[in-house]
Amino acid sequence: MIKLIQILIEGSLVGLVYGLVAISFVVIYRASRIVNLAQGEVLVFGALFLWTFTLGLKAVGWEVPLVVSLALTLAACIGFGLVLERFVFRPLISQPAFAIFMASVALLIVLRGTAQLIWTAETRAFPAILPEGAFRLGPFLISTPLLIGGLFSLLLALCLHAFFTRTRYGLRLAAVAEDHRTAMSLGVSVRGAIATAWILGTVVATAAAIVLLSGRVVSIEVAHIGFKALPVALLGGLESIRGAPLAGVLIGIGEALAMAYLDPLTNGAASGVLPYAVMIAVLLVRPQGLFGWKRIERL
């Protein structure tokens, strides 16, 4: 039984990793109604710019503080994020969702190859933002990282969910979400929604990085967290902020859970194919996932 719930503690911790990611994938999604295919390469790029203004400048001899590094690297995500909506995705509002799905693949290889050209595809280390370690809390062992980026998580969920639901520029977003052209016509503009949907995806990627990455190596394999997450934000819901957690911890719960015990019988292969069977069965079953908004269209 101790084993049990220590597998479920662990697969909940990482699965509210997952949400942090996941979350970056609905904030754009709820302004400019895109699925970003690049947004593992767009957290890959986060924790490069970190890499850079805190051990890439120490390696050079220009040592700053971590709160200077935070700030350079909030203001590079924002930049980042606004060229990402301006060259790539603007261009393609109102297109066919098949032409932006094309972008999205292609801007992922483009990603992928400039990473590789500035940076080189060696692998780094990423500074310790958070504490490391791990304590007991009675019988069970408990990361000390994970448990900080679960909470951090699940506050930034909620604070998320307040700024779409109770402000009013969250409500413009949203109403950019329904329709452009409704928005357009009560004087919301469609084209700052978006810019602020792709900066908000891109600082909330690189916040998942740091809870991922803390203490560990970044290179440009880590972007597959990208495709990881995917499954949670469908389940979830693509609309839907506070989902994304949960629906984060039930596949994380799920792939620990086939990683202890299915992992041993299928050489391996059961947790790595789990979060994907969900994700086709969800687009099957319920594609609006669990707190998506189920759109009723009049005939």
Second form
Amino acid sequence: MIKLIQILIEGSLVGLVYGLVAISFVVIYRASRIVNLAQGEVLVFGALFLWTFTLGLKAVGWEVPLVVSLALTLAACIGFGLVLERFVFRPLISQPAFAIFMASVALLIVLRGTAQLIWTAETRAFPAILPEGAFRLGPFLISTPLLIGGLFSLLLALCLHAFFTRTRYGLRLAAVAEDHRTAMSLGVSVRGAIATAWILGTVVATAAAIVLLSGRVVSIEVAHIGFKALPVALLGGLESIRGAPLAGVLIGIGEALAMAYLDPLTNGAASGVLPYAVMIAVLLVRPQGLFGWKRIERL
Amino acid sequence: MLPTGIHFESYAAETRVLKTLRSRIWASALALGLLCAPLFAGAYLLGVASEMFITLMAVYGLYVTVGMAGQINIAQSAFVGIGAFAAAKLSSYGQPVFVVIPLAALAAGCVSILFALPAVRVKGLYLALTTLAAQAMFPIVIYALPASWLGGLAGMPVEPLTLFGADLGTPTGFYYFTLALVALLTISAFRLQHSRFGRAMMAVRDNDIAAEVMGIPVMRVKLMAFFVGSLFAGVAGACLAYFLQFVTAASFTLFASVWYLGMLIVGGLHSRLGPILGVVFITVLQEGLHKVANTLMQAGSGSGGMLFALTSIILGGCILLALIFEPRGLAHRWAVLRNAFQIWPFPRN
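Beyond the form predicted alone, can we have the form predicted together with its partner chain?
Starting with the chain above, the whole complex follows.
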């Protein structure tokens, strides 16, 4: 019983981190109707920016305080998001979904190549931003960075949800997510929306990178988290920010249970296949996810 | 556009692929050139050509699913992988090649139906995500299956290709083998446009609701589009298994799928010529890069990792540029050029 509850706790905390990555998918979709497959690579870029401004600068003899390096990372993320908007997604405004989707796939390859060219493919230590260690709560062991990350993810989801549903600008972004051309004809700036989407997306992804990687190692392989978070975003509903942490917890628990009870029987495949099996099941049963917008087509 | 003075009196003539005498002469010259290639090309060039033909088969499959039916599929490499593993398994039982290839194609087709089922309920982006799931699950499942079934982590050796006792494992033999297969698949892909099924697929692509109203069974056409596209992938997979004489799940990645889709986009999504132009263009580019990188490495600067990075950046850049500046691909450029040639000396509009 204690083992089961321990598994549930760990699963839900890891799931909240997936939820955080999923939020970065959702903010981009919610503001611009772009499903960005390259989100894992964007996360890696954020992590590498932070590495450059902390350990990287330290290696060349310029030690800066953590606050300054975080500010520099934030600035770099915003610049990066704006570059993506200007050179990739602005020319594709009002193009069919297929073109935009393929552009994000192409972006995935380009970013991966660029990261390798600039930072090389080696693995490197990531600075420990969050406090290390774990504490005991009764008979259970809880990892501190994961707990902080989970709480942060919940808080962020609530704030972003309020931004998208309660503020004037957030609601305008929803018009862009509905249809680029219609939004433009209503006087909503699609460029501005896409720029906002990318800035939010890169910043949230970098926050996720900090929670995920704090005190561990970073390499281009970390980008796989993007594909793990995609089923989470889909289960929660691509338009729903509050749905992402909930779906993250569901998938995290499912994965932890599969890892503990099914993996020994299936040679380790169950936990790997589970998120994608859930994704296909969601698409078959409820394509809009738990809280997404249902699109109705009539003649 | 046709040159002046060419007109047709029957539908059969209208649907012919090679409409004019001149185009027939050019096509025969191309065929003759391809047939004579082993006389003057070395083993390396023949190998590159064989690999290009195999890629072309897979891209034809994508042309059917994505270009004609409009169903996004980014798992083509997983379906090629299923064909390759099926071929490896069947050939290890000592089955001859003319049994192996159809069965491998069928295996890929049947698995693709499984992942196309959500296409009944969703379209566009969401469908792309389903196929992405197929691509992500493929290596996990192969690695987890018992090693005695499909080789597991280590992979599986494949018997060299023989046909009626003749050894086709040599570069020349394999070149002719893939050439014959790719010619067959080219004809079927080109003819598909004029078949009832092909026209149904294009109707579904352009507007599925209108297609439904016209009495086209949209769901069945969508599933069939995946099935037929994966048949091509299965043939490509079987050829790849014979070509490499070894299969492992590590060679059928998301990246390979994106390469295939990228070739189709660069070549032209909705044009029959698109797959050919795209595959030739990207292959030439890639081989050129390899040459440059090899010279660089011999000169002592650069490394293998840089080559991979550069290839990624250039391929991704090509797809992005094609999407932004020429969504109709190289095939459109080619059509413009050909028209200018045909109506010369009149100015093109």
